[in-house]
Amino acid sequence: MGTLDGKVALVTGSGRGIGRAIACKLASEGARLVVNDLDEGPARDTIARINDMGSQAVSCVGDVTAADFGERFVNLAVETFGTPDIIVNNAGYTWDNVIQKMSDEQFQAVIDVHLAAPFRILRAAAGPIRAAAKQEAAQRKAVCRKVVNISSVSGVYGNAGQANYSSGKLGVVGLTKTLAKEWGRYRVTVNAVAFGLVHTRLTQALENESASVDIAGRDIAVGVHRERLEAIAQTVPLGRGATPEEAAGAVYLFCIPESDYVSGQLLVCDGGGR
């Protein structure tokens, strides 16, 4: 018996890194999961390695950022599994720059893509949670759903060249603070996890080539100069960076029936570096 079984988990950004690493820590509980990547190869990957741990994964593939993404990821978990019981609003990149030189373009996708996206998730997941809600009340059933918002110590301490980012991820812990509020009464809890240093494709240490993905089009630099990831490690009292599976399990706490009194919270998971 899992901790979670018979939930269902909806998880942005789950084909890679840490969103990967959320989906398959609440499968290995028994949750069953709509998981999400921009790229079919990913997320089929992450399905798969559901699939062995004996659990059930479904795939919405696409952009967070559009504009139907939000009903249509929610109408997939309901028409497959049923009403959400678990949403971990995940997905994200950096595209960072100085101020000056930091075009609309750019600071308009960051903010999309980690403030907008995920309000239309829950926007669109309202109408199917307080519909149950209401009938669980009615029967007098004692069902807690979950929502987990990641954030960043960037949103919460600020950055140099991450206006976008540092504002994206702090405007999400307001929309965190906002829904515990409007929806306690449905007995959801909401609660917000700002990550520090966590070792993933788009932290990978550089030595002096550069490396980039392809997000929605656009070339995007990722990777840290193994000098300054050096640097930034030596500044965590745990001395190093997170593993996806570390920073997962900080999810995770927010996901279980022992938190179910706590909502409203964000919880800082950089190593105990500020």
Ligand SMILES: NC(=O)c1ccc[n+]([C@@H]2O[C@H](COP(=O)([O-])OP(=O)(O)OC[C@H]3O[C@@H](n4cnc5c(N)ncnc54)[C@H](O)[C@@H]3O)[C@@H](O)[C@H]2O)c1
Given for the second form:
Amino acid sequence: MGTLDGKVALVTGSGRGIGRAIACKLASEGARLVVNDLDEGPARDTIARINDMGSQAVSCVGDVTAADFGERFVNLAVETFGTPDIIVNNAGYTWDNVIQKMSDEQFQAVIDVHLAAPFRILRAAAGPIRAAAKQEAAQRKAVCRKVVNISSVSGVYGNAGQANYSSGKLGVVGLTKTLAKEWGRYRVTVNAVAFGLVHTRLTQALENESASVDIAGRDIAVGVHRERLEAIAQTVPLGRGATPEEAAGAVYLFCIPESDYVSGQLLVCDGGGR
Ligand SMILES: NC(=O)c1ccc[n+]([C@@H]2O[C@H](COP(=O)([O-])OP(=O)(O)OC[C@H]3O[C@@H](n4cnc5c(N)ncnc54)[C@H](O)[C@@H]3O)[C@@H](O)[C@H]2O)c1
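Any chance you could show the form predicted together with the named molecule after that form predicted alone?
Next comes the full complex, this chain leading.
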């Protein structure tokens, strides 16, 4: 028996890093997963891990910023497993520069992935969730659904070089708080988790070299120089960055029945605060 037996969970960007750890944690508690990633191989790998645990998963490969992605993602969930019970908006990346060197394209692309995409996915989910909630209310069944949006300490406190990312990551907190008010009547809790340093591809340690990843055809620099990573870790009361599994644990707290009366909240998961 898992805590989330039979629940239908959708996690964007779950081919790698924190998203993959979230998808695997939810699946390990019995949820059926709709996995998404830009990249097919990593999405397939997450599905294989979930299947190995004896849970079910289906993949919806594609760019969350595509105009029709929200409908495609939610429809696949409804057709395959049923109404979404848990939606985690996690997909994202950083594309940094100081403001005088940040192009319109760079600002907008990062806002699109961290704010516009979650908005469209949740808008697409409104129909099935409202219909299910009305039916459950008529049958006097109390089903609580969960949305968790992934934010960042960059949004909460600001971070030099991240005008685009910090704006998107705080914007998604506004979306969270508004939707908590709109969807309370449908028994949906809507919360956000802002991470500090989590060790993933985005924050990989660089020695003297540079690293980049392909995000929808754009070559985006990733990674943090080792000395800078060590300096950041020293500012963390727990003295280190989080593993993706520890980060997933914070999201899981908002997905379990014990948090059914917690909504509209931002949880900062950064190893001790600042
Ligand atoms: N790693 C950190 O320290 C940290 C800190 C705060 C917040 N976050 C946030 O956590 C989330 C996950 O990041 P991560 O560190 O696991 O990075 P990651 O690069 O390891 O994983 C992110 C995944 O999202 C996918 N993705 C990116 N853009 C996408 C798009 N447009 N459509 C579909 N999939 C897309 C990538 O292909 C990748 O597999 C992001 O929203 C990130 O901003 C990370």
